[in-house]
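We begin with a single chain expressed as structure tokens, specifically the form predicted on its own.
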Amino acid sequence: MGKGRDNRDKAVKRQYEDFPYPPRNPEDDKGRLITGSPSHLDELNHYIFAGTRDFSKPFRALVAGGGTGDAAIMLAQQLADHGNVGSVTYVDLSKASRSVVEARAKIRGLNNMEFHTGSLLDLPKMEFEPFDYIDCCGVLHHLENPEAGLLALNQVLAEGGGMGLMVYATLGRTGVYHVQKALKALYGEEPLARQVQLSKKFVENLPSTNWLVRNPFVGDHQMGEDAAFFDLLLHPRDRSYLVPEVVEFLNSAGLDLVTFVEPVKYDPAVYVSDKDALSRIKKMSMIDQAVLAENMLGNQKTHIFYARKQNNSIPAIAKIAPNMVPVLKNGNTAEGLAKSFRGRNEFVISFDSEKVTFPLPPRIAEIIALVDGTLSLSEIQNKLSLNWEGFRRLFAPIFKFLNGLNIMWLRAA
């Protein structure tokens, strides 16, 4: 057992030395900043620190298994933009991946990062000060013992801190593991580059009945990039999780789920019109609702979520209050959103080909036009000449809609 595990550990490390993932050209950082979930500062502030974290004060972030650096660079750049008193610690097994991140940081002129080559399992022995926030995406599901990895992360997490995590989701990856087994049986003993060459030909000729061929939600193997193909279909070790398994996984390490991202995808009421079913859904817990939504949709390839230590009495998710400032996700402008809502009573959004129609709350365009990232809710309320309760009744469904899509968060003024 131990020898087999060691061999798989070596195989995982060799994969990321030969195929750093995701493939990134450091020169691209001259003109773009890749952002996403989890770990955008406004997003993690909303879900972990109730919107009250001041990033102009010291903030320690860890990116564990950071790959080629998207999360680490995003965090470091945003912290630098807030005054450069925060820091990002990057840890990864792959020296090849680390070299990519270091080159990206150098191009950006970031001096708030430190880099370490090693396993996240060794974090408790690396003598770091506790971290306020930990990002670990696409890593834990590749460990021989994911529970041990998550426990190691929790051991270096500060009290009151939180994590942004991503693991593979089972239903949306239907077919992946069938093909993995077939390719391993055929080409598992070949050199890595040869495995890719032979496997691509094999996958191109899979019968139409194959579950991967029939799965419209998985397309990494069709991108033409060897690293993406290898990571999906030739990885020496990975597993996937259903919603109940995510919760059990977190609990095994002394953590509680805060929320899945995007929240709306885990709300079954969005996909139901039957009144009896809706009344039953309202009586369900958040977790049971997420389980139902997962089984209804069947297209989730990953679970992205925030977690905190158990028995944490400090509120996590930001709540609507007069002093809170609504902020929009990068790429969304108040005027652009307002324009898309004007003159409409409903709005159609596609979730991996599943179209969902949302009724638009009253006055949404008028209110969104005032969301500039600086005005507090009380200031927006005053501009509309409303009392607080009247404004709150208008804003609450607007916020539920946009926060559910993960494009609006709250932070303290």
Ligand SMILES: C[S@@+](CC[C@H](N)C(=O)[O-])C[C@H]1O[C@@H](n2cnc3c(N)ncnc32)[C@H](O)[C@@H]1O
The other form holds:
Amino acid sequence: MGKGRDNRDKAVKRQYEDFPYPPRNPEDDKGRLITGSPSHLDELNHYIFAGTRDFSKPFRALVAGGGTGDAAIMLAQQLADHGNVGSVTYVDLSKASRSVVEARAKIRGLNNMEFHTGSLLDLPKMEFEPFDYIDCCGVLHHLENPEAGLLALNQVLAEGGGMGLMVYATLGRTGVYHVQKALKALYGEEPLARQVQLSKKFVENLPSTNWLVRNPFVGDHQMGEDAAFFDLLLHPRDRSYLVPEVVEFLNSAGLDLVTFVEPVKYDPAVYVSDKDALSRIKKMSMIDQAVLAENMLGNQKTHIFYARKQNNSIPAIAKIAPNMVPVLKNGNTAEGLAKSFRGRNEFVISFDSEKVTFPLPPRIAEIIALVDGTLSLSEIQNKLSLNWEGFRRLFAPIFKFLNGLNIMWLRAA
Ligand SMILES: C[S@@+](CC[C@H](N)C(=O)[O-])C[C@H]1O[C@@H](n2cnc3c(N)ncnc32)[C@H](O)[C@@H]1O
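Structure of the form predicted in complex with the ligand, given the form predicted on its own:
To see the whole picture, the full complex is given below, headed by that same chain.
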């Protein structure tokens, strides 16, 4: 058992030395910043600190298993843009991955990062000051004992801090593990580059009945990148989670789920029109609703979620209040959204191939046009000459819709 585990640990490290993931060219950082969930500063502020965190004050972030650096670079750049007081600590097993993220940081002129090569399991021994926020995406499901990894992260998390995590989701990955097993049986003993070469050919010729072939949601192996192919189909060790398993996993390490993102993918009411079913859904807990949504949709390939230490009595998620400022995720502008909503009473969004029609709340175009990232809700209310209760009634469904799509968050003025 111990020997097999050692070998698998070595195989995971070797994979990420040979195939740093995701593949990134540092030169691309001259032209664009990759942003995403979790760990966008406005998003984590909304979900972990009730929107009240001031990033011009000291803030310590850890990116555990940071790979080629997408989250670490996003966090470091966003903290630098807030006055460069916050810092990012990057830890990863793979030296090759670290050299990519170091090159990206250099190109961006970031000086608020530190880099360590090692296992996240050793974090409690590394004598860091506790971290306010920890990002760990696509890593824990590769450990022999993911619970031990999560516990190690919790041990270096500050009281009142939180984590943004991603693990694989079972239903959307249907077929991945069948093919992994087949490839391991055939080519598991070959050198890594040869495994990729042989496996690509094998996968191209799988019978049409194969579940991976039939799964329209998984396509990483068809992108042409060896690192992506390897990560999906030749990984020496990975597992996936259903929603209840995510919750158990968190609880095992003394953590509570705050929310999944995007929220709309975990809200079954969005995909149901039957009145009886809707009234049953309304009576369910947030977690039972997420379980139901996962079983209905069947297409989640990953679960992205925020978590905090158990028994934290301070509210985690920002709430609608007069002093809160609505902010839009970058890439969305008030004018652009207002334009796409103007004159309509419903809006169709396609999730994978599933088209969902959202009824648009009254006055959404007019209200969204005033969201500039600086005006508070009470200032927007005044511009509309409404009283607070009247405005709140209009704004609540707009916020539910846009926050559900993960494009609007709240932060304190
Ligand atoms: C799939 S990549 C994800 C990279 C990054 N988090 C992202 O989302 O882009 C997994 C990374 O976890 C690292 N890793 C795996 N096990 C680890 C461990 N025990 N401690 C630290 N890093 C680990 C690998 O070296 C690899 O860079």
